[in-house]
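One chain comes next, on its own, written as structure tokens: the form predicted alone.
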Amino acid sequence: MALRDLSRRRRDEARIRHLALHDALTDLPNRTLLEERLGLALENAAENGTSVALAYLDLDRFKPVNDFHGHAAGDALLVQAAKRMLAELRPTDTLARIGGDEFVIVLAHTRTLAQVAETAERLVAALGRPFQIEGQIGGPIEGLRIEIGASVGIALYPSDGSTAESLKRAADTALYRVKDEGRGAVRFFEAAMDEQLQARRRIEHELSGAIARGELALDYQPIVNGQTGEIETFEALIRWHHPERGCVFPADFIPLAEQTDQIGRIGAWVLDTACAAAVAWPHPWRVSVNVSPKQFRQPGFAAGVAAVLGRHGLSPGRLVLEITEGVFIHDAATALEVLTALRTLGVRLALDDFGTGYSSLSYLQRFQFDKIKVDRSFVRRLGQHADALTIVRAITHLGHNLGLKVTVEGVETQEQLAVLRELGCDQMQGYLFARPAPMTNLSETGPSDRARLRALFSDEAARACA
């Protein structure tokens, strides 16, 4: 008789199986084990006539944790997040990690819609509380306090999907909607979401090839001197000439490009095209280009601007880059470095949409822009609300006291022009002077057009509005 102790071998086999079915960092079920448990839950629900809820959960603002604090902090955060979520779930529920900050929850057994929503909201609330990340003494993550959040999309079996694949697709669609609407919330799948998502993905696909097909073009709108009416700058405004939808304006596709990371490529095309056009203009007007925060934060942005200027032979002083305070939100120190590099090139810098953000004044203290642009929403209300005049006057005085030029957008009436001239605004832009158009039309401005602009700024016109 021979006896062999197989206990160690059994332990090793169990350990290997556990590693094969669980996430190495959080020890949660991985995608393979999730598939097994979801399939079993659906089989039981079909036999017993019960329902299953499938929730897709993403952590909000997790990427900046890795970017700014390092992957060690990110990993520690994921471990804590997993523990918090498990504390809000029942032993019969399954919480799986399927990606970096992506989690899936299977809520098996009969639950009412209200109970599912309550569970999801508890998860969001738990992840919304601050995390304390402790590292080595004197280490880079010692005593780090981090605040994130979570977004949840939920699908129900059998109403939203009769198979595992259809249920996962529905939950993912619901999560996509939450992200699109601003994150930090819970949404249940609705049939209309799928149709909208398919339409959106169709537009994404079409936009990805718009440059190659020659469908993108630039219109230009003049920015005139606030006292004489002489044209000083042209702002480049992108248009998408879709073969079926016609002319698509930036507000309808730029946000989509930012969410799908196409904005870098599109922004680079706009900058290159605008600079190439400006070199050929009959007069050395400046060209103004809008820069997306996501484009601005791309590595090597300042070097890319320098390369474009050199390639086309455009003087840096003729290029104006319009940015919003969104470039400062994630990493103000890096943003200031990029702005300083651009200033060293000789590029002019404008802070766009001034007055609509939450901390513009602090940015004006930290960096000397060349000018600020007053948002059109204030100009639109001139003559209708007394506070609009007060705000525009205050912004103008602030800008001048800081040595900045002040440009106002959205000027549409002679009355608005008269008020803004009286306030001493340096530049103006709006339909009163010209609508955006291809440069071939604007650069051919004749004597009658120049006379019309001068007439708008004449003393007679001002007296007529008094």
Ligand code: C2E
Given for the second form:
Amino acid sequence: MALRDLSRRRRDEARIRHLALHDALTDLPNRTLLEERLGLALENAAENGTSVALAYLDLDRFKPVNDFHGHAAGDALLVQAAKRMLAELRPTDTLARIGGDEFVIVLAHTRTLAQVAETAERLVAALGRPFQIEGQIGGPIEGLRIEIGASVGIALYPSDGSTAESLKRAADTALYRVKDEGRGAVRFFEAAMDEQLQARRRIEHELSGAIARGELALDYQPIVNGQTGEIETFEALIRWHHPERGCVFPADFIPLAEQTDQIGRIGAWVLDTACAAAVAWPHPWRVSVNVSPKQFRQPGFAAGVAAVLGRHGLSPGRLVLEITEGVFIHDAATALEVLTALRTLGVRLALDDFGTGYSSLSYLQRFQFDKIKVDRSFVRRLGQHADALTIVRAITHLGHNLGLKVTVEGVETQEQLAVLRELGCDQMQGYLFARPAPMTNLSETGPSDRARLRALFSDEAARACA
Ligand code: C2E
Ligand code: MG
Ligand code: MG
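Now that you have shown the form predicted alone, what about the form predicted together with this ligand?
Everything in the complex follows now, all chains and molecules, and the chain you saw is the first one.
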């Protein structure tokens, strides 16, 4: 009896020990066991002068599986994924699961760099093949075919890090880079990645306090009538006046703000500042405000716009929101709802950077914009490539047939102006008319500036060009 009790206790203890070191779902080593194995592998390598490869692997597109097919399907997928990975590894390698869809692989006694790369590529290929998830007959996950993928970042001991901590950080940095570049690939850590990542984190951190410190400002660029040169609208363009870096342009921080959820606050600040400015303008010029896709997708965006207009007493017809095709990518139906709400408010809507995205036409047919803005890359190529003229002409005709105004961006020369005028473009914007500048400068030079703009559209100017 005593012996039976003892062996049962031993079995229970072993089970508990196993549970403490393994992931209950996949039975792979967990974070604790991973640390232990990694530590041992590094000690071994240090003694024998060999190397170790540490790979961070994240499944791509796993979250939607859980969201759309339920956790049972997600769990079944993880179990299969773990099996596929194990099949590609050697018994001396450690495959651990450290989070929902996050795995870590320790390749001890590492072979050549090429062999490590080859193993990682095999893992990515294995996880890229479709998964077949079988559930109960008639159940919710019966016969599902799911496609995911994987991203892998790799760091090597001792070259990329001499401790477990530094090695993990390096592998994580490499993984971050893969995801940034579009996932589904393998990257080895490079020292430059670390510098770039740190620079990026620094900007992220600094940007979070930029509004409070009053470092953000708006420049305004006139958009003029395509036949007369009269100013009709000013586009608000954000600038970050950084205490050390100087003027930072939106291309260098708006994408970052989008990735880190700071875009909501920044976008709200832009809208508020631009509307407050427009109310005080000496003429009823419109104000154009750029809205980034993520900002547009935030719940309550249309209501927020209404509130800002109300607060400043700006008539909705004087606000133009410039959006890009990006807003349609994730959820076109919701995007159309928000657009309809904005239109009901009386706000004008412009489709920015037209021609650079895809399936632009279908969106134009499904939703009534007020205008399209032809991307400046086409204007730049006018006079250099015959196809650019054909494209701008086609877009202009199409826009007019759909009852839209057509604005062209990036007009820099009198020759471009002549061609675009001939095509019947409704509005133009570009350095030829004015560069973006703080509004104070614009209103000081206002009237004479308007005379200069009209002169650009005069008959003499047109003749000189011809
Ligand atoms: P966009 O909306 O297409 O704005 C026009 C860009 O073209 C501006 O660049 C403007 O300075 C530039 N531009 C205007 N005329 C000419 C020209 O004749 N030649 C050339 N080469 N460029 C010209 P900027 O100010 O650097 O802004 C870049 C982009 O950043 C904008 O493109 C817009 O997508 C985004 N952006 C700017 N402000 C904001 C903002 O407040 N919120 C959001 N979400 N995005 C913004
Ligand atoms: Mg714009
Ligand atoms: Mg544009």
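Positions refer to the first chain, counted from 1. Values in this document were obtained by computation on a predicted structure and should not be read as measured data. We call the rigid core the largest set of C-alpha positions that still match within 1.5 Å between the two forms.
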Aligned on the rigid core, do the two forms place the Cα of residue 402 2 Å or more apart, comparing between the two forms? no
After a core superposition, would you say residue 161 shifts its C-alpha by at least 2 Å between the two forms? yes
